[in-house]
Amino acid sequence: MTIAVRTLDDGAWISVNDSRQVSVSDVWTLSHGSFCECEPAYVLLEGFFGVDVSGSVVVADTVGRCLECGTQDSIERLPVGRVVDGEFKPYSPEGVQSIVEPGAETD
């Protein structure tokens, strides 16, 4: 089945199947390392560049601020959620998320 994500109104949405999903008002958990130095990263993210699904996840392109140290960087493939039998399973922003490397398998 195949799946429809874009990002929708200047970036601030992620859209699946024509449906607005993930907001780039969330603040996301993300490992150490993934984004800066601070453990775990708090980040809160500024919009979206791209989406795209590897395998079963749908992955983001985004630009976020950590609220700890204040890095400002962008972020590749940010894994936002799960394609399950045909249906989008959003992963919570409090989860710790690492970034999906491009070429790995994420079935």
Contents of the next structure:
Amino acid sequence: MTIAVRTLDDGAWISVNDSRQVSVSDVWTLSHGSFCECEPAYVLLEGFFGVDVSGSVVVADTVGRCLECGTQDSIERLPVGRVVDGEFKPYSPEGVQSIVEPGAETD
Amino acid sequence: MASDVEQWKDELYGTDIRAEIERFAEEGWDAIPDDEHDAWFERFKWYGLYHQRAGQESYFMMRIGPPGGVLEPGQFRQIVEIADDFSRGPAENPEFGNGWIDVTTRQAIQLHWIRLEDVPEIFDRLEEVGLSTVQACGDSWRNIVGCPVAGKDKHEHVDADALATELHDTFKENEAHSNLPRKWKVSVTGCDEGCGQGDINDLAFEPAEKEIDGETVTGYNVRVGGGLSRNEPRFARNIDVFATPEQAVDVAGGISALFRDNGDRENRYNARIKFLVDEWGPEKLRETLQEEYVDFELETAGDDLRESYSYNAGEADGKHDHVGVHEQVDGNYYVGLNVLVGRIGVDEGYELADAADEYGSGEVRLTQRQNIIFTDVDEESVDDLREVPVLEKYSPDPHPFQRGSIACTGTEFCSLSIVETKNRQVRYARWLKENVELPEGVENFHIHLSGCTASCAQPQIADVSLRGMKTRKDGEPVEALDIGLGGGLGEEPQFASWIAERIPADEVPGAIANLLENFDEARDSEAQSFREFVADRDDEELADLIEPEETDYDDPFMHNTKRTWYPYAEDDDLDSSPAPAKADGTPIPSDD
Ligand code: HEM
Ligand code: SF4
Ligand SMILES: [Zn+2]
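Taking the form predicted on its own as the starting point, write out the structure of the form predicted together with the partner chain.
Below: every chain and molecule of the assembly, starting with the one above.
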């Protein structure tokens, strides 16, 4: 089935199938040191400016700020959840996230 | 590719939305097809309806925008009655109870917890008294702001109310201008104090004089492309045009049409006209306006009155707001009342409506500092009005910390917000009043708190600018604020620079207290204003003067208020949300 994704309300939300699923202003825990030097980095997402589906994974383009060092930068294709049997399962912002898109997920 | 929003607008927008709202209201919330929610909620904004945030599904914010903030006799009371009957939430707010109206920074009224099923009746009751929600949100002409004391004030130069009303009548429900690339905010100033705040609007008319054919004509200079949002604040730019009062509507229509045709419809983040002015520059904008959008020769700019602008200006002589008792041109008085963070409970709303009727003309005007004004109070009645009990709270003579406070909607209802705002700001002001002595000579001190970078509370033009953030404290994420200094309007407007970042919200009152103490010690003389003091120093120096610290100020909103269905509910867990709800408030069970 097709998955309708879009940003809403000036980047306040990721909408998946007409339901507001992922919200800005949550703190995401990012690993790999590719956002900034902090390990892990606690990054406040300030706005979404794009969203896409990669296989079953919903990925978002967003702007964030590290709560420790203050780095502000955009993050492209941050995985924010996946669609299982037509239903969206958000990833938890608290769980450590690689900001690299999981390449194998092409089902 | 055009955005989804543009596609939805192409399919159905403007006045056609009304019938659909009526239909959904009749059939109930459930009648909105699940896979059309995004499209309908986007369209509803055109009629002033804004779907509240997650956890509050099926409830709406409703915005009512009277031009220039003027509520004619009877209109304020009608709004209070509507709030009383329809604006009740499933839980109480600890500061404000349940049932209130919000006065906004663009001279509008916002009601919350509105149910779709009640909307047609609310529309009827608004129309009964000549009010409307049309274009209060959405991509078109928003509420036209301006001098709230137009027609009354001694500082008036040209009648801003006449133009604001004419613009309102011309461009509301006007097919040619109802679908713009983005919101369109217009300001009309008529006085020499600058209280229309034109500098932060998309289109600003400002009082000016011009010699035309040997005669001095009073009218407006035109500026374009101001706005505060998105970490990209801009002051409106001078496009070197003077418009006579007769030309002003045509000039406004020309610029709106220019925006309609040339604004960026591909990318909503780049759509506001401030970005078009960045790209084109004011000269090209003027040229295009002249060549394609007006059929008369535009005058070049006249002499303005910016030199004397004092509104929200930090240092200047003259009025910084409209609070207090001021003589009108006709010898009567207008009385500006302080409304803390813009919120008025319904019971007090009735008392205020009674007082406006009894001692004034019944008119209640709304200001861009979230306050209200009674007009036409005759001299003998001023003292009697002061004695009315409700004026103890809504005071014409408030403490400067309370007078200077502005706060946006915040996590209570707003999707974008990072932090709780209104209750926090009330608590800040209370603590500051009790614990901090203002330095000698400081009578105005503006603290504006916005929950995010959209900047609805206009944080960048305050003495102390506060903006929602997060930080980690003792290993836990907590609500925090960035602190900015140095902002203000006036002849030379200036945006604050963000001096201290990610300060835990419970350390901010301590930071302000220390900052004021340091200012008192270090300033040249008692004549030096806070804004001058800040302008004299670089960011590093200023950062040293802000010393955040915990005090006995207690902040109940340090946790993630966004991750609640309502930050003040006893059981605030998102999973405990009573929304979405049927018209009678009973929750609708979800099917999954
Ligand atoms: C997508 C969500 C929203 C965005 C992007 C947004 C953005 C903005 C911006 C940019 C401004 C004016 C700043 C300027 O450019 O000068 C503004 C004004 C305002 N917004 Fe929002 N806002 C949103 C949602 C809300 C909601 C849900 C509420 C309340 C429930 C709200 C309340 C206000 C208020 C009170 C103002 C002040 C002025 C007015 O009457 O228009 N906003 N908003
Ligand atoms: S400033 Fe941000 S948080 Fe506050 S009302 Fe506006 S959009 Fe919401
Ligand atoms: Zn970092």
